[in-house]
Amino acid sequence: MRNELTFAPLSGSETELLAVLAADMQSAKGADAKPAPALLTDDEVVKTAATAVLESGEFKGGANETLLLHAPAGLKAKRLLIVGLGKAGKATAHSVRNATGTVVRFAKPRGIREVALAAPVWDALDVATGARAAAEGALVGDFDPDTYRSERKDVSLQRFTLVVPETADRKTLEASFAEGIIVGESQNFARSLVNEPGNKLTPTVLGQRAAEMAQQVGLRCEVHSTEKLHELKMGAFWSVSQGSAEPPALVVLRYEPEGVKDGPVLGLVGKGITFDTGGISIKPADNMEKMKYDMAGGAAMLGAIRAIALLKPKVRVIAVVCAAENMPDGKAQKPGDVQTAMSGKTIEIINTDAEGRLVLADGLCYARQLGATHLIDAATLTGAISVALGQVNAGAFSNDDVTYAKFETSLTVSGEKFWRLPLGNEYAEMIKSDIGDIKNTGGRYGGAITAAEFLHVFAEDVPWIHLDIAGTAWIDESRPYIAKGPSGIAVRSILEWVRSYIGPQSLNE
């Protein structure tokens, strides 16, 4: 898909489709409020031609909601869409990434191929800001699961415009337009990587990939896999891989601005569990076809390398991405078995499936040793988190306020939404093994949390963020603004919080 910046008047657009956003500016209270939509642009002509649709009540301005008119007078466009935003204070950048979405899908299935979007004029919401989160909405809209359809038609859409006052500053236009086209292309790079299915993104390919896409963004990279994790003592990690015929990967990507040789480094760990079964403690049939999604944690941190090298911030970056395939083989690991991390610490499995915090533990203790002075993982690591916050908020973990505060800030700008849950000393004593140092599972109860207190125990003091996207690294079914599948959740929170460090930045700077 072609993304183009235009500044020119909006009524002289001739395109397929123009779409203009609007948001319910009702303040009235009480049972008999009602809704006042209003476009958000001060295109005269555009108002003009949609005025009688919105007089008549039939559009409210609700959140993604849409309504078409063809051949609108006055207009070049062969069609106006509008699209709501919803109520007009509780609008955000989000509410708009997710519109821009809406209009890419709602074009998608009619053969329209080329569409433009007027840049939201509104006091709430500066152009800059609007324009990136446009872009974003527009890559992630257009991305669809069904790779391997054989006879797949493409639908893509081969345009997106987005239109701007021809008064607005280009250059500070362009350079957000760009970086949301960064942002956006991260994260359907990480979708596409969890999409895969187990057959054919094998640690070893997730490895290859990983190698190719550093080369192309400029990071450093290196791919080591058994010999390498016997060399380091990874003995979790392995212990995870073990039961597979197909070798682990341990991935190391590195971001080193010119320049900056000092202040801290980053340390980004993923889980890679390309294929769960859950080992000896083997998971039920149905839906172990998703359990190629456990690799989202990896896939985010890959994305999200991918955005840093490309936005280029004034700090050191290192990615850790672990990956291995969970098999119930003749020489996997069984319940009772006791292995040995990288960091010393001995760990009794009591549940295989419960292998991800397995990886993660050598993972984040590798990042230490590689010099990261601050942490944050993530990972479908639980399914009690899903429990605990549903479909809607991923689950956030952290043993440090300051850090976590930076992080939480970073959600204002991602649009994403992370609940941050509890540690606590009464939920270490859960995991603590008769027969070693910790056990793999605390139980029934608090299983997010004493999943997170187990990581704990390899970040130890360093500031550490743990993200439990299990809940929401999958979407079951489609929304108006993105398909059903993978959905490159924490790719831009985690942007967000590292660029946190340097404060905010554009590719002008």
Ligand code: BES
Contents of the next structure:
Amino acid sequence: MRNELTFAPLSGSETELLAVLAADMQSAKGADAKPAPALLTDDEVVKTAATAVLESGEFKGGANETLLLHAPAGLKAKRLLIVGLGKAGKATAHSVRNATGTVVRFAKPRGIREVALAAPVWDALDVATGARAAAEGALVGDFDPDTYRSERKDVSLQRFTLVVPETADRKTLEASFAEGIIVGESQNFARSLVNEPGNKLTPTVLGQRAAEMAQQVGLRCEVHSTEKLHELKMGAFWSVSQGSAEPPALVVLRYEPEGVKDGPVLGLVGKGITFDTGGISIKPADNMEKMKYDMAGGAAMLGAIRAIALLKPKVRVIAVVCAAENMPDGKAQKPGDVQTAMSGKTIEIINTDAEGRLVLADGLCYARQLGATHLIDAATLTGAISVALGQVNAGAFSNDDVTYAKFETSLTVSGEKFWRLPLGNEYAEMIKSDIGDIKNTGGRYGGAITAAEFLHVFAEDVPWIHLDIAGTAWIDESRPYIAKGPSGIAVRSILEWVRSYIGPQSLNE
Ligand code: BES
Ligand code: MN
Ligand code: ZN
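Target state, the form predicted together with the ligand; input state, the form predicted alone:
Below: every chain and molecule of the assembly, starting with the one above.
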């Protein structure tokens, strides 16, 4: 998809489809007066073309609601699509992101290959922020998972044009729009990895994809395997991969901006289980095919560091992705086995299906050894997180309120939903082992929390955030603005969290 920004009058736009956003102006109380939805443009010709239908009351302006007009009067565009943003008081940049995704996903199945969107002109949102959100939403909306279908149903859009008022500041807008493209493409890069089946994307292939990406965006990258795991004494990580014919991959990416010699080093650690059968504690057959997405945390880190490399914030970042395949086999680890992690802690294996925390234990330890001063991990770690939060919010945990506050602020930019859950000694007690230091499961209750406490043992007192994205990394039902399949959750929030660390302390100039 080509993305373009044009500074021109809307009504002159020669396009297959011109989309304009509209906000619902009805306040909850004003039941008598029913104002029509407000079209977010200054263009009088476009407003006139839409007046009749907006005043008819047929279109309410609800989030992602659509209404199509053919041959709109006075416009060069062949079609005018009005897309709802939701209630005026509640709509945000994220509403623009989603509404833009809706525009693209409206066009694709109708064979419309080229669309233009009027950048929302709206006092609640500056045009530049809207432009970034629109670029992101268009790219996210353009993604479809049917890459292995012989005749792809919904091939990519050829062109997305954002039409901006001529009076807008060119430089600011171009930078914002370009940023949105980088972010959207990085999120889609993560989604494309998550979408790959386990037979295509083995740990080795995931390592190759990471290395190719690193080459393209100018990151240092190393991909290690079995030998290095043994050398580093990564007994927890290795125990997961030992039952698979596929060797593990330990992917390390480094972003070192010029001139930044001190300040924080942010460590991004991702779970990269390319397929999770459960191992000897094997999973039931129902839905097991979905366990190809068990590397979504690792993919999120790759997507985030890709965006970081292109946006160049002045803060050092290291990403560590622990990739393995969890298989049952004559060589596989068994319940009751005891493993020694890189940190020296001994782990009693209760359930071989609690493998994510094992690879992350060594990943967190290694990121610290490489110099990380702050840690964030992302993992499709527990089914229990979906029991707690459904498929709406992802789970977040942290041992440090200041670090978490920065993450929470980043959510207002990313539009992603995370909900913080507690840690605590009582939970840590639940994973004490009778034979060794800790065990890898803590029973049925508070499963997402005991899993987080397991990771806490390896993060220790380094400021750390754990993201459990098991319930949100895969979308089961398509939405107007995003396809079903991999969501790319956490890429945008991690990126913004990283950017929150650029301050005077890390600037060496
Ligand atoms: N990869 C799974 C978690 C998962 C479940 C991700 C559903 C996505 C959707 C993880 O490795 C796992 O199997 N966790 C177990 C832990 C249990 C054995 C303590 C779980 O959640 O059942
Ligand atoms: Mn598992
Ligand atoms: Zn897993």
